[in-house]
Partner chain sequence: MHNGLNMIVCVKQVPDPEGPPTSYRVDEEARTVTFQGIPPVVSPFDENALELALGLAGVHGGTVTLMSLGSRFSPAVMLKALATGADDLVLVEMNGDTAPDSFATARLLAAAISRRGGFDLVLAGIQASDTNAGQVGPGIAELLGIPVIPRACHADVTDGRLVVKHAVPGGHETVGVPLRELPVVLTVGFEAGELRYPHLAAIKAAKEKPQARWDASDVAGMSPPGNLLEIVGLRAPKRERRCLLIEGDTPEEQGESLAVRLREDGVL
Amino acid sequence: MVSCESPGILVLTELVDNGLLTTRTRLLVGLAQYLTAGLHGELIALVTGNGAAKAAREAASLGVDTVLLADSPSFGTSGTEALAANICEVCAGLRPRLVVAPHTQAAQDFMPMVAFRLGTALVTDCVGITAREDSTLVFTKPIYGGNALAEFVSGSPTTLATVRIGSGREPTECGHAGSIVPVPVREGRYRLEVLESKHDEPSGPVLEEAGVVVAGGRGLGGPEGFDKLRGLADTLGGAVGASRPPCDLGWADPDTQVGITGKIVAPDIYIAVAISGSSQHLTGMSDSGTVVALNNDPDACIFNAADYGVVADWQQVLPAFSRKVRELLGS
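Would you be able to provide this chain's structure on its own in the form predicted alone?
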């Protein structure tokens, strides 16, 4: 069992196939850094997996105070049951104020298990977590099908939360590496056994991690418009996004939806084509670096969030813009 004199925030990490941390884990560490500053506690990361030492060193370099390394083959064969059991062991010793994980399919499985076994509160699908001056943690998440945002507080000594992918922030380099502490792994026979894992290979950058996002709205008029957006996104090495209406109409894949009920993105460049700019959509891309909007309605709300705006028919502007981009890139 691990103990801590200054309980703070425990970040549950996620690894990619090459043994490194996912981008969403790095953003979660950055969010935890920001919160820890106001809570006067320790920032701890739990790295679990088979052969996870490389990820532990990476986490230590991000400004985490202590990295707990639970390295065992059982995490690859017992799935989320093994994760839940070991997270409970760690939490029993640390008694952290907050435990956070990316809002992934896996986390939606093991976090309720952990919350139930610890008898504590769980807030899922958060798009923001802040700390008040009195150190009260406030959790913001969408409600009513994404038509509103609500704030929640927890009275539990330890609160669990999953954070929507893309809602974090880049970690701040602190100039020194945290300590890595191996922790015993609770082995055992679990009811579930993973026999095989298959991953769909993405055809391009993952939407939440792309540096450039080219997104389309209802104003594209049909699925053909997204083919043209895809061409521009490929040229820029980016990903295609969409507002909710095109996804509801079947013009775009639901996985490309940006907004409260979709995905949170924060690319360096966000190009919004024929998107009106509802509050639900703007919430999903408000942390973008530079926003370029193209819409034929000069009163469209998207222009309020844009750094550069073009009032015109997208079918007249986009082809010329795409040609110019290809010319500048020499492609």
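Now that you have shown the form predicted alone, what about the form predicted together with its partner chain?
We keep it simple here and write out only the one chain, dropping partners and molecules.
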């Protein structure tokens, strides 16, 4: 068991296929670094994965005091059980004040397991964590589908949170590298037999980390509309997203759903095509830089959440818009 003199914050990291940290993990380290200053504890990161040494070095260079490296093939797919077991082990040793993970589908699976196993509080999908003067932590999260933001304080010695990408910050230069400590890996017992496993070929940039997202809604009227969005997204080097109805209806891959029960995105540019702007959708993209809305209903809620709007039939606007964008960008 790993232990630590003055436990502060434990950051759970997420890796990209190339073995580096995801952007949202880096931004979460930045947030944790900021919070640690007020908590007078150590900043610790747990890097789990198969061949994760590179990510551990990256974390150490970001100003993390200690990087715990759990390198094992058991963190592959279906690794939820293994992850949960190892995180519990590390938490039991460290007793950190706060354990944070990027808000992802994977975290939504393993964090409740860890929380209930340890009997500690968990706040999922935080849009903010702040420390009061007395160092009490306040967790802000959307409730009622994003119609309200609630602030929670926790009564348990350790509190877990999953955090949205938009609430992170760039880590500040600290000039020294943290130490990397390999930790023993407890083999998690996956209690279910996997009969079949299908992984989608990623096409284009990862939705949550894309600089541009072109998203379509029910008003696209069918899957063909998404091919047109894909064209524009390719021109802009962006990703395609969707509101929920197209995912329900099979027009779009459910993995591209943006919103409270889908992906949380914060691109520089979010283009919403034929999306009405329900609170469940808006809460998933309202941290975006510039929001552009195309909708033929002038009263659609999306216009209240947009910086630029066109009130017209998307079928007529989009081709002209895409053509002009290609021309202007010279591509």
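The shown structure was predicted, so the numbers you read here are calculated from the model rather than taken from an experiment. Positions refer to the first chain, counted from 1. What we label the rigid core is the largest C-alpha set whose atoms superpose within 1.5 Å from one form to the other.
Gly168 shows a C-alpha shift below 2 Å between the two forms [criterion: core-superposed Cα displacement of 2 Å].
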